[in-house]
Amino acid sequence: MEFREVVMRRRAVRRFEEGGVDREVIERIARLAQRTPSAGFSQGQRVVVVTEQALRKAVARACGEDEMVDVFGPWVSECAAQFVPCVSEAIYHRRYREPDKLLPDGKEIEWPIPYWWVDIGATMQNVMLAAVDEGLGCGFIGPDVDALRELLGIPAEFTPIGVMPVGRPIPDVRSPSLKRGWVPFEQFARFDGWGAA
């Protein structure tokens, strides 16, 4: 598939067929999913990919899909493997005490913007967009962390930030959100500074 055209199909997608996928592509796609940038290389992202149906009705419910099965029906316990990406700032802040990444002064920067979610963000749109590659389909949904972090033995230095279910798409109940429709491409994209024409 052209790259276009992987991005323009990319959606939430929010009801999967159960199972049903390779675990050789579940894992191309974990694959594709490491391979995104981090600052200073930290590599801070990891991802935990559940498969075992009764895991991932577990970390659905951690989920809160029992409060929206009426809806949208058990779209993240029912899909072929949850990809859970998690982030460590704690790595990123050892990275940046290393010698070549030190300040003159010998001091770590201060960091701008938190970077770590910045990259694991860029590792879920890799997720994202490597499973409508594959021909699937992927959601997300923000979890419990505590819970899921128990749930799943993640350690305390990394933060689950939520739920991503992979697998076929069926059709599904469409967020009402969509109908707010796309900013204009001209709002969106400003050219040579925010004003200029």
Ligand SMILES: Cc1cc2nc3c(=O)[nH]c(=O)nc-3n(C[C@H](O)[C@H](O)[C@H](O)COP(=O)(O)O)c2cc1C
Second form
Amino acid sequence: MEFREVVMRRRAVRRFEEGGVDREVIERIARLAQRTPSAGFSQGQRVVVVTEQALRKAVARACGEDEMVDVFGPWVSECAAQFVPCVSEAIYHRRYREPDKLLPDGKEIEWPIPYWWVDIGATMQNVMLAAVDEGLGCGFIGPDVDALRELLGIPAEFTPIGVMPVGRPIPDVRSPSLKRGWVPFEQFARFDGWGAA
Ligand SMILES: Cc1cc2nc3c(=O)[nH]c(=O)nc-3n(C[C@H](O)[C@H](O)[C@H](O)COP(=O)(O)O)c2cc1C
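Having seen the form predicted alone, please provide the structure of the form predicted together with the named molecule.
The next block holds the full complex; its first chain is the one shown before.
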């Protein structure tokens, strides 16, 4: 698929066939998810890939699937795999205390932006685009951080960002938020400075 088509086809999918995707396909998505940039090449991103059906159910329960099943159906549990992107801020601090990153005064930089959140966003985008490229779809639901940590044995220094179900899309209920429409392109992209028209 052309890159442009992959980007344009991506959307938040909220219903999937149960299973039906080979493990190699899931692994290919995970391998592309790894190939994202990171500040100082810190690579604080990880992804837990949940394929086992009973565990997917438990993960979905931790995301409150039961409370929205009447509207959306079991869209978090029924899929081929759940990708749980995780990031460790501590890895970035350790990296930026290495000699090549220390300031002349021997201190770690004052972070202008918490780049760990930036980098895990890139990881998430790769999961979404790689899924589309495989002819699949991907959704996202915010986590109960503590419940996910416990359920999946995620170490304390890693924050699970949410759950991304991946699978063969079937007809779903779109987000009511889409009514908002896209921000006009001219508002989004500011050429040669914010105010130049
Ligand atoms: C950080 C983030 C959090 C989101 N949280 C949820 C969520 O909890 N539940 C959900 O159904 N969709 C969630 N979405 C999906 C958005 O609603 C969706 O991306 C947006 O409405 C635009 O639609 P599209 O992705 O289909 O283009 C989230 C997306 C992002 C990037």
